[in-house]
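Just one chain is shown here, as structure tokens, and it is the form predicted alone.
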Amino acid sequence: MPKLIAANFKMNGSFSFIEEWFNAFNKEDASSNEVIVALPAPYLGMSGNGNVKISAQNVSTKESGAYTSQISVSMIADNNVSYCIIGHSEAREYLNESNEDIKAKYDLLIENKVKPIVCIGESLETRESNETFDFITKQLEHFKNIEDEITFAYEPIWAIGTGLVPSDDDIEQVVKHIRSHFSQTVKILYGGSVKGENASNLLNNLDIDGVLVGGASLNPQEFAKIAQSC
């Protein structure tokens, strides 16, 4: 089964970083798996080649109207978007984004066709307080009675872009709990400090469907890398 392998710009970019980067990667790209790049909206309406599908980074929870600097579903859409990212960590905290506006994003991209991506994850406060399992609980309580196949990214906010990653076990763990609180199929990625050099690891060893990259998608060579570990 082929995996999902997304990379995550952030706030980076620009046209001609996008442009060499397609480039590179395309050189590089030996891959099975389904590649998904999450690029800043101002490049969404760029794209590599057939076997890249561009993913938006959020949305908003409106459809339209006064609410400055947002982007809505419908333009996301307008550009051939595949995926969006919703309820990603760094979203949390600088937009104070709640789960339940993360859940209100979510209906508003299945309505478009436009696949969410639902990142959940706890901080190292909450591991350290043997809350975890608790929490995640409280950010899947929205979507427990989805029917539909639903793709969640696990990234553990101790692990983002700090080079610490989760035991085996750890993300196992967590993974478990998120398929034990569905009956339908639930695809679920890890992020979290993946790099060449654990990714293999990742894809092969642990029941997860793919892996959201950050900091290291951003060298083409070293995410092509990645893209085929499994």
Ligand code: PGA
Contents of the next structure:
Amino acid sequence: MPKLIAANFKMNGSFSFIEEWFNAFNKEDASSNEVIVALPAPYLGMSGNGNVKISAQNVSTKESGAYTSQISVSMIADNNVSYCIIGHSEAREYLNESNEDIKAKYDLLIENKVKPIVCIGESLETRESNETFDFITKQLEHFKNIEDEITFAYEPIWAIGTGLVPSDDDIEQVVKHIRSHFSQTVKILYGGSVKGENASNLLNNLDIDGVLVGGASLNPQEFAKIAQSC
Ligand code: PGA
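Since the one above is the form predicted alone, can you give the form predicted together with the named molecule too?
Now the full complex is given, and it begins with the chain already shown.
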């Protein structure tokens, strides 16, 4: 099975940066994995060429109307975007998004044929007080009755942008916990300080279906190395 290798540019880049990034990445990449790049909203119309598919980084819970600053799912779909990240810990924190909001976004995306990537993951405080599994269960609660294939990204908040990565065993335990809530196929990506040097272990030795890469994805050569490490 090909893995899903996702770049999350967050609030970085420009037209010229992204154009150059695509050129450099496509020159390097020879993997048969599915590669997606989550671009900032103004650049969603850019084409990745080659094998690269485009993802949005968020979407509104509203379909249209007087919601200044928000971006609707039909606007995303109009740009031929294949995926949309929802529930990223940075959006949960800075935009005050709740589990209910994230489920509403999920439903709108499915209706509009854009594939959601639902981010979940615990803070350091939650992990240190041994509440990780309960916390993850709560984040999954609204998704329990979904019957179709679903994609989650397990991103421990304390691993994002810090250079810290949980042990293989810790990742596997959470992945198993997530899968135990569902009877259907669940795709699970791991995210949090994925780099060229740790991608091969994560992708080849753990029961995950891909990775979500922030900081290291901004370097096209390094991201191509990650994409080719399995
Ligand atoms: P990071 O970010 O790879 O820079 O840790 C991952 C993410 O936030 O998706």
